[in-house]
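Take a look at this single chain, the form predicted on its own, given in C-alpha cells.
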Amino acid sequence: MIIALNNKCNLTKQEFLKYQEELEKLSTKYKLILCPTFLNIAHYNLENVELGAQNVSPKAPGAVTGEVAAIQLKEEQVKYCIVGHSERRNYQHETDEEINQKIMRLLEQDIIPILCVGETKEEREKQLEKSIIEKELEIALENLTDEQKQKIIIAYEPIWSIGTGIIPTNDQIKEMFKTIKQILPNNKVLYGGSANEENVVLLKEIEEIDGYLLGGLSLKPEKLKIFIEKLEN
C-alpha cells in the first residue's frame, strides 16, 4: 500500500519544518511518499518518508525559464515525481503529449513517474469517463516500453471528486481501476480524490486500490493518523 502526500502550494519554510516534526511520528507498515514544493524540497529531511515532487520539466537543462529538469531532482535525492495532476492541465493547460514527455524525461533520471489520470463532471455525465482514461493513458506512454510503463504508478482522481468532499461510490471506482488495469495489469494504482479519515472506510473495502494519493489530508498530519491506523485496522 502507498500514501502519497501532495502538499500542493501549501506550507512556508518554517511551517514546513514543523510539519515535517510531526509526519517524523507516523508509524506505519506502509510506503509513504511527500511532495511538497520546488522550495521545500531543499529542507526535506524524514527517514520514515520518501520524497517526490509534483511537477518536473518536459525538456532538458537549459533555456526554460522556471522549470526544474530531472536530473535537478535527482541530485536532490526526489524518487518520485507526480506528472498530469488535473490542477496543472487546468491551470496550466498541460496536454497528454507534454506529460508523455515529463515521463520519459523522469524515467531517465530513474525516478518514478506518479501519472495521474481522470474525468471531469461533464464527461462522466456523457459517460465518456472510460475513453477518457483510455486516451490519457495511450498518449501519456506513447513510445515507452513494456519495462519502461511498468515502473509507472497510476493515481485515478476523478476531477470531479477532488476538494469537493464527494466521492464516487465503490462500484464507480472499481469500474475504472478495472478500465486502468487491463492497460496496465501490472501497475500500482491510486485513488486520489477527497479521500479522508472519515471515508476510508468504505474505500479500504475496494480491493483494487493499491494506496491513495492525498491533498487536503496530507496537510493534517493528525487526521493523517486517524486515515493510516484505519486503514491498517
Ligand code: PGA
Second form
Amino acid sequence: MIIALNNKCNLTKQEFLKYQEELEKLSTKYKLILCPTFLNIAHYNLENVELGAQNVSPKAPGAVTGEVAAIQLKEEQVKYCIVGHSERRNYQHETDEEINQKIMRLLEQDIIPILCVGETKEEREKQLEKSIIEKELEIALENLTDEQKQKIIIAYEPIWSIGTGIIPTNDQIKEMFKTIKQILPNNKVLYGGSANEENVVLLKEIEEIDGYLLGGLSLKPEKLKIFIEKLEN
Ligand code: PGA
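Now show me the form predicted together with 2-phosphoglycolic acid (PGA), since the one above was the form predicted on its own.
Entire complex below, previous chain first.
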C-alpha cells in the first residue's frame, strides 16, 4: 500500500519543519511519499518517508523561466513526481501532450511519475467518465515502452471529489479501477479525492485500491495517523 501526501501550495518553511517532526513519528508498514512545494523539497529531512515533487518541466533544462527540471529534482533525492494533477490541468491549462513530455523527462532521471486522471462532474453526468480517463492515459503514455509504462503509478482522482468532501460510491471506484487496470494490468493505482480518517473504513473495502493520494489530510498529521491505523487494522 502506498500513501502519497500532496501538500499542494501549503506550509511555510517553519511550518514545514514542524510538520516533518510530526510525520517522523508515523510508523507504518506502508510506503509513505511526501510531495511538498518545490522550496520545501530543499528542507526535507525524513527517513521514514520518501520524497516526491508536485510538478516538473516538460522542456527543462534550458531557457524556460520559472520551471524546474527533472535532473534538478533528482539531485534533491526526489524519487516520485505527481503529473497531470487536475489543478494544473485546470489552472495552468496543462495538456495531455505536455503531461506525456513530463513523464518522459522524469523517466529519463529514474523518477517515478504519479499520473493523475479523473473526470469532472459534468463528464460523469454525461457518462463520459471512462472514455475521459482512457483518453488521458492514451495520450500521457504515448511512445512509452511497456517497461516504462509499468513503472508509472496511476492516481484515479475524480475532479468532483477533490477537496469537496464527496467521494464516489465503492461501485463507482471499482468500475474506474477496472477500466484503468484493463489498460495497465500491472501498475499500482491509487485513489485520491476527499479520502479521510472517516471514509477510509468504506474505502478499505475496495480490494483494487493499491494506495491513496491525500491532499487535505496530508496537512493534518494527527488525522493522517488515524487514517493509517484504520487502514492497517
Ligand atoms: P483532497 O486532494 O484529498 O484534498 O481531496 C487530493 C488531491 O488533490 O490530490
